[in-house]
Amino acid sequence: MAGITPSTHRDNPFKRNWFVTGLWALLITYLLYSVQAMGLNWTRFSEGLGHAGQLFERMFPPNFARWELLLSGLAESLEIAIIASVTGIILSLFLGLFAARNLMPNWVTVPMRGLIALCRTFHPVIIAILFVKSVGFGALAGILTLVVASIGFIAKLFAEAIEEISLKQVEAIRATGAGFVSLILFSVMPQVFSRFIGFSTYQLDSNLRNSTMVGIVGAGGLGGTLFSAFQRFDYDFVAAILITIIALIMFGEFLSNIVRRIFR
């Protein structure tokens, strides 16, 4: 139109955000400082590769001559993982229900969520050390450690899954005059059961791995055998133990796939 002069000024759609740029610069500066402060360099890394090559040479071929000791530690790790998983799953089922804020009042959910967060606070190795000091060396300390780890993982996810359910089914069951137990069984569990099975199978797989790890600090299982072999510089037996642990983890993955197929 006549009399209207088009504007020559246009906003840059790719205008730099100086705050974000500053954050990236700060992160890169801190990263470089951390690398320098910890003495990380290529020489140290290349020397480590050389030592690793010598270690692998001493580990092969694996020595399965003490297969009885190997099977004994493997059986104990399996027992620790299965007992801890079953116990932790059952406890997590109730704790997750009580921690769901759409089903329970605040005076119930707040302490339950605090307990779940406490179980999730520390690494299993730290918890294992505490239980070893409390109940002594052996499988009991490992079982208690993995029960705590299971609660910290499953109960949290189960509570969050319950909070995402449709309340229409809950109101429909409640309108029939059903009690609290029937409400849980017929309106809540059908909506979260498949996810709960997924959480449980993952935790079983995790406990199979952790049952070998907590043994390093004396909480039973194959980890104790592995730690003793390292102390004796018995590296060919170490290789045999590591192969057994890999087989154990693969068995756990196979078992998890079967459970998922059954409850799909």
Contents of the next structure:
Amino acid sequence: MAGITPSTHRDNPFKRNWFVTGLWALLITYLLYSVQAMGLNWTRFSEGLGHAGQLFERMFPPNFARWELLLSGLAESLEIAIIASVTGIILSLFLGLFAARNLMPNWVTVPMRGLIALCRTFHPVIIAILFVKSVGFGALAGILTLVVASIGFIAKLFAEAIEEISLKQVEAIRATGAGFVSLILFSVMPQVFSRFIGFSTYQLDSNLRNSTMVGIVGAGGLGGTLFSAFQRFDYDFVAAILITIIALIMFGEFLSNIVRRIFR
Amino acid sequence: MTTASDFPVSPNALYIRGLKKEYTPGNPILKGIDIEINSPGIIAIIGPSGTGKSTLLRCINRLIDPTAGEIIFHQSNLCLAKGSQLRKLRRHVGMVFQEYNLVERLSVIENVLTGRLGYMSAWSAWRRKFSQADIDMAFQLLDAVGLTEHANKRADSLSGGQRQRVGIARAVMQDPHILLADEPTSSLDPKTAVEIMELLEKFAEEKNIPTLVNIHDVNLARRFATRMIGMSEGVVVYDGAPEGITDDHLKQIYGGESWLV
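Structure of the form predicted in complex with the partner chain (previous: the form predicted on its own):
Following is the full complex, with the preceding chain placed first.
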């Protein structure tokens, strides 16, 4: 730095942003207040741990004596998950396509995006309750719930994937005189298919998990069995059901991996 | 769609009359282009970037909608064609792109076969049901562009020159009555550029069709063209034999003269 003598004072370019600092302070204050308001303290926590210990004692060893009930619940959950996934994925394929703003005019995409957003709005539990009330107890309500959940997730991501494609490839296929359907099949699908498979397997996984939940509100599957076991304090049977669910999810993971490998 | 009975009847001829294109109103890119194309061979369109060469080609196959004027092809006005009429006209207009525009995730041979999509129903396209004749032709064309051993590779694994060969094979697969090539050599090295031009020339001769090539390289244009069209600021300033183009013309087209050696 020979010959350079700093003559004027310059500000440090890394300035402290007092607004952001203030926001952090506010967040920490609110967090402390919330802990206080909820009455969270060490005594409450250690009491809770004692209860948990008792629960675990009663859960072991798991009781698989009523394995027929367990198996029929498991089969129903699996069926709900598979039917809902396939239906939901196929519907999402079309809904996602119609929601893609680079391929469709506004008057198509806006209502489609609205519909997809609506499917995402409510947690599956709330949707399941609505369906149980409207179509009655049982697997149908569970299937409809998971179809809605699948659309909310896949159709949105699929539309976004389509919006990121290279339009040059689309242009080239359009120039061959291909019709709209051929255009989609040969220039859009090749670009998004592997991502679509990724979303779908993820959703299958998620549907498997949720299919064991919808039963809690009466929409069929293993969840119903789990809920009544809880209510009857059959904690050893509860443990058996939880282990079964773990096995089911791991099976789903295994299945997804295979599908992903096939379509790579 | 109008029938143009007032034009001389040559089924594969292309007549462009008073073609205008404005992307934003009052700011025309093409300011009234009149071109008649009724003989086969390479027709080079030269001119600086941004002068509307690419817009002109894209108006011909209606990837861009012209603002005014008419383009008569197969006795129909392409500017007014819609829906299936437009698609039927388009399939006889092959296009080669500067950046090749191959469907990256399809194989080379699949890319060539997409040239037939204009002839297939959506149902056949869904089932990937290309006719045996199409499949045989695709392999034959791949052989003609020298890529037989790459048939099953994915398009994105090829080099630039190889991709452009696939692009040409795809365009020729359409059974075109005219070929359009939008800066087909600009992304390529000089040697590959010459090879691509040779290939375009070969197909133009073999199929006996006109091939419109946008190109900035004047020497490359002179070497291959049977006719040259010079464009500057949205109008045609030269249209004639490549021998007839002088330095004065080039100055008028590109402006300045320091680049002329």
